[in-house]
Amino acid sequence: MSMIEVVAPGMLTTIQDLGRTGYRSSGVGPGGAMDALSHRVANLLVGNSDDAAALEITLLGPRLAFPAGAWVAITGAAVGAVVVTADGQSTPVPAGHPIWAPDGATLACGQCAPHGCRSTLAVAGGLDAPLILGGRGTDLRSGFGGWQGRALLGGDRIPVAASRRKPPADRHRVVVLPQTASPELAPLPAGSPAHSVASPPIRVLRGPEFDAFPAASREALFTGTFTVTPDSDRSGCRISGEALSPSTMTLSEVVVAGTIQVPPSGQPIVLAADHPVTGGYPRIAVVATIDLPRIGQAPPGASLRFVEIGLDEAQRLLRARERTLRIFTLGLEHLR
């Protein structure tokens, strides 16, 4: 079976998948990656189902040792990766397309681009994690699922199930294929840091608290400037703005991905992908599932906005997307 050998960890890089389903009633909620779009065309690029489990980078890459070769993607944000090969020649690594790293090579990521804080790495085969509750994802919450249940280490070695995608013909050189995806496959800029140019708003509906907040409140959540801060991280995206005060307070109610939350700060959660399965502040709005790779992007500092669609709107943008995922998936697949 083929390795991954962790020579450096990066500063948060796991295992993730597409989440868990089923377990919500027991208290597990669906983990899974953060930029749900960029797992899934990474691994599409390698050969794999899009669920393939794969390595979650933050903020700053690891660096990692192929003993055995492997084709590789990376996608989201950039993090400005080098393959060294045995003989110690380096060659960048264009985002958004198959690579092969030689049979000795090490490939090192660098630090994440400033408009995303996240990168996936899929490799072909797919990350051989135990499967636990269905999903091969870290639950850093519970501390289960993934490697261990945690982050990587130095010195961890990462088994890589049997590919479909045979290696080149010499297995010694790096090879760029020139498949990639479309931009309508790229998460847009999560938010805008001070100095560039606003990105489009996160576009949300509204929550089941909506109305128990007064005007004003509601009327800041779409007129305002929220800055993600630094406390962030899997379970939420914490944003400080203008606070928004809810008239009361509820009981603990269901809550997902992408919720946004008021606790008695005013300051809101946008819920990411470890969140509870239960949540007791007020939910005034939820961010529609198009987006939800953004805030996963959001890096601390950066400035979100935020737009009401409605249900059927938002509902349309996911077929869109899933349409064009689908004919994406059958082009790579005649390539084969």
Contents of the next structure:
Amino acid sequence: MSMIEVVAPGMLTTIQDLGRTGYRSSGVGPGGAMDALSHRVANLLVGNSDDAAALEITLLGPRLAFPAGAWVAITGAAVGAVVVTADGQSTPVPAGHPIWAPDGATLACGQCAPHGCRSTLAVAGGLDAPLILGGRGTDLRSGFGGWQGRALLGGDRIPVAASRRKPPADRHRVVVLPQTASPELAPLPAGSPAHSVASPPIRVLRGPEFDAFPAASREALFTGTFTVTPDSDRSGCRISGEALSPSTMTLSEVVVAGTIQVPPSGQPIVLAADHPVTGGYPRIAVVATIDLPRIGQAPPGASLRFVEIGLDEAQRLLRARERTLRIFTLGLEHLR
Amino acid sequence: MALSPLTIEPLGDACLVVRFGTGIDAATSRAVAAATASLAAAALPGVVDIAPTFNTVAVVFDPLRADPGHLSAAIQARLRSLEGAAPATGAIVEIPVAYGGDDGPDLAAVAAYARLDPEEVVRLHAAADHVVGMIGFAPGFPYLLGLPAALAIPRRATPRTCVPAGSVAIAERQTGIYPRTSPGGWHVIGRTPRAMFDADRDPPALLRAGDLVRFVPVASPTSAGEGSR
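Got the form predicted alone; any chance of the form predicted together with the partner chain too?
After this comes the whole thing, all chains and molecules, with the earlier chain placed first.
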């Protein structure tokens, strides 16, 4: 079996897929890639099914060795990756292009670009992590899944499943494949859009306790600008801005990824992939599924604004993106 | 039994919350347990997960495969068909607990607060029927209802930074059991060797909402090991 070897792990590199379902009643949340769109695109680029296990890189990327060559693709935040062949030749990995990392090559990543904080690195065939509770992703809070339930460490040797994609004729040369040419698909190959001050607001739906908040707080949610704080992690994106007056909630209730909770401090928490399944803070709003990847990409210091949409609009947006992904997938198959 | 939900409301664009009550009471718990079992068995199209809480059942769906309006109607129809059905009954699970000492560092404080002997606290806690209200906070963590009123106590003013795995702790009118070593704000009165959560087991949590738990005092957490399962 093929494998990749971790030379240096980066800041927090974990194996992720599209998460677990069916175990909330045991207290197990979804987990999975923080930027599911980039995850899916990276997998599609190397010929995997979109939910195959891949590496999620956080802020500072790893250095990986490929004893046997492999097709890889990197999406999400730009991470300045280069492939260095056994004879010392160095080739940058362009975002959103499948690239052949030759036999004996290493792939070195730098820092995630300032406008995103996570990158997905997919390997053709998918990472062969054990299937636990229906998922191959790492649950860091409970210490199971992925690679031994933890972030990667130097010396780890991660098995890679057999790929449907053929190696190039010369296994010792770097090969970069073109991505699909259609301009309407331009935003997809690199994955999720970057964050900047000019980024459009994050689309949210009213939460169950929205009406329990004072009018000033409801207004502040949609007029204010919030800054992502450094204590954000895979369980939640903590944001600070004009403090929202806390409301009260008597009992813990269910929460989902994207739930915006307001703890007594008045500084909201946007729950992310590794969230607990229940929470006791009032839920002022919930991020629409279409924009969850943007929460997963929001780096410390990023500015976030929120705008309200309805359920119908949330569904329409999601269906439209899914159509684009389908066309993109078909385009990739035509290239082969 | 009445299974009519009070409301069915969306939580974002991929979850519907079916509410059966606003507080914690036995009738609500039974309705939640029955609805959870029924909706799980119904396997409604697009539904990917079903999770009970104290007074709601969350129905998580794939928004590309289910329309929230249609799904809400399907849930109501399903629950209507259950009116009059026998209430769901949970399993009865015995949990061995070593009370006090290093295993239950807060037992003395709880006894002082309740103006009881520590032995009486243990006797009351072990004599009560505890019902699993929900699993949450952490994988496998049960919120157990049924703590005797004489033992009700506010949460610790300062949460402990490190509560060992297996710790049995109380707060307000509830008991919880910590599946993993973690921070916690409840009063730790004992410790069990039973694993609350095991990812290699299916279901991974030892307990389910609706189960009845009885605590059995043992001398030390190692004197009643996993073999008692």
